[in-house]
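So this first bit is one chain, no partners, the form predicted on its own, shown in structure tokens.
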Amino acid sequence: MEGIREKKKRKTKKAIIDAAIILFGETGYEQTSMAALASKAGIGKSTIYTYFATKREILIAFCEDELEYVYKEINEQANPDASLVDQLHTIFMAEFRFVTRNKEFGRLFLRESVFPKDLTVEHSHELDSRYIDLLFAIFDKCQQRGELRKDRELLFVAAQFYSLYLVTVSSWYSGRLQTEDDVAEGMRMLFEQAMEGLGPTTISYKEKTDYH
């Protein structure tokens, strides 16, 4: 059972991350000082350093929270026996909702995630590994039941679906997709189209080329 001290620490950490979501979105990552974050979170500047030594550590903490949220969504909503598209749709829509709670912060976070400059390499790799392990477990089960081809490198399968997720989110930011429902529909369509090339076929590629 969580004690009073642990609850207070968790609450303070959340307040700092929430302050960062607002200030990084409104002011920009580079322009936001640790002092401003502490003030927005309602704590002293010295206190913030007991939780985070740098702003990049706050982004890392957000990544960790994002991953925990995705796991929670999977446990509560995803059906392990559902189709691969359904399971991936649940994961990436949860990620979309979490990242874009603050639109401007979401833009910044995605930029830092895709083109990491300030995220520490060690932590980034650790989080990437946890994320990939999550997807690989789903892919492996889908391969075993014949839904996903076994001759595909799973790392590239994960990269393909994540790329489609990024395309969908980019379309939302550019206004081509205007609502969450638009995002959900567009993402599902892209995932289903991808599966047409990833799913098992009865005729091999060699047989097709020989035929033609």
The other form holds:
Number of protein chains: 2
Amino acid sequence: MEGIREKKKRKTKKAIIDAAIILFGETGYEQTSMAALASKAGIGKSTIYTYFATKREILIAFCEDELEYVYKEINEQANPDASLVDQLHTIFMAEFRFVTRNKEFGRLFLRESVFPKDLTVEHSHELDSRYIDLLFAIFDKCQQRGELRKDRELLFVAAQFYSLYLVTVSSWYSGRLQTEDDVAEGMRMLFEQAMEGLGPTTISYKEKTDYH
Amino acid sequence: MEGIREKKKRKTKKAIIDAAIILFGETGYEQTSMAALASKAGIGKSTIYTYFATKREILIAFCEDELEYVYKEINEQANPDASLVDQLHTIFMAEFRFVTRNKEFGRLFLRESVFPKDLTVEHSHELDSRYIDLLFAIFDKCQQRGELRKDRELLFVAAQFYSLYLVTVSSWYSGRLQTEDDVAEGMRMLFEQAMEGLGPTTISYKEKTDYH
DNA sequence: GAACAAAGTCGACTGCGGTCGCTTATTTTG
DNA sequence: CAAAATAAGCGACCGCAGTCGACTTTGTTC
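Could you output the structure for the form predicted together with the DNA, given that the previous block was the form predicted on its own?
Below: every chain and molecule of the assembly, starting with the one above.
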């Protein structure tokens, strides 16, 4: 049963996140001070620290909310009959679009999740593993219909595509890819290259069937 | 001709970097204050800002010095007759070892260079392009001897391997890979997977020898 | 329900990265 | 060589993230 204390806590936490969404969005993350955030949420500054250990944790909570939404979006527009590359492209481009919508947050979130400082930072592994499950389901189906080699550890396959996503996003942040179209094209090229392989082969995956 | 001013500037800059190497090494980056750094270097605090715009830039300068050294090391132990995967593995593991030696610096450096905040941050593209040249030379040779497909844009090939390096390092920072051996093995698996491709092929580059 | 324990709240405070405006050293000009 | 111009040096200062210790509210025990 939820007592008075628990109820207040939920309310306060929500007030903080709501204030963060508004202020981070309006003013930007760096430019929003904890004092301003507290004031907007109608609480004292140090009360925030009861709920979030650092300012970054607020951001991460915010980003995870957003990614939750992206995840739903992905599930809705999923098309299990499309080619593997197409499906993955759809998923990772949805992720990328979150980043473009929130360039600053996206960067901080990526920095934090790709090169985490310490593993104690509050971070939902639950969402991570849902993404992994999603990918695994796709891989599994593609293996069955012969589009993906069967002698592959699925975790490594996921790692391969995830890494290509990362390098694409990195290229965008570095200015090597500028428009969303550039990113989409670059990502697709890399995905196809990963499917075909870099070493010499007599029959490549693309010669046999045409998946478009 | 170098005047008095230029000479002093070189000396002061060196003093800052030397102080940084000592203090960052002893106390850690975050724990070293700009005041302490200035004091160690024997100058006023704000004088540092004549040479480096931010604290991070000092770190980046330090890391680039280290990577310069790593680059030399790589060139010395290079073996052009080894397989492509072996050569790349040697190179990227050398990079990785720099990171393990300096876990904290490495993380900050990677964060900064993979997801840069703004492109104005002082950052030597010169070193980057030397690494690219190094890779391209290797790829070129491997294409000639038939180990690497000829219908490949080398920039994309480089991107693919670099991305696999990144995801491996990321896994280490996230604790999914723990020891150096884990990292070495994971990286090799990913590299080989990239060579062979993920899509179905009748003859793959490794099938002649052994497959699992 | 009174006394005690536990957890939430808060403003004052600390230490830090970075800036400002003044001072001092070097170079350029005529 | 003097004077004007330019650039380095510097400490006081600012705003901010995060901490501390005192206080208040909620939950528990007998």
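As the structure is a prediction and not an experimental result, all values here were calculated from the model. Only the largest set of C-alpha atoms that superpose within 1.5 Å between the two forms is called the rigid core. Positions refer to the first chain, counted from 1.
S.K.: Rigid core fitted, then: does Lys13 show a CA shift of 2 angstroms or greater between these two forms?
M.R.: Yes; Lys13 is a residue whose C-alpha shifts (by 2 Å or more) between these two forms when the cores are overlaid.
S.K.: Would Lys45 count as moving between these two forms, using a Cα shift of 2 angstroms or more after superposing the core as the test?
M.R.: For Lys45, whose C-alpha is compared between these two forms after core superposition, the shift is 2 Å or more.
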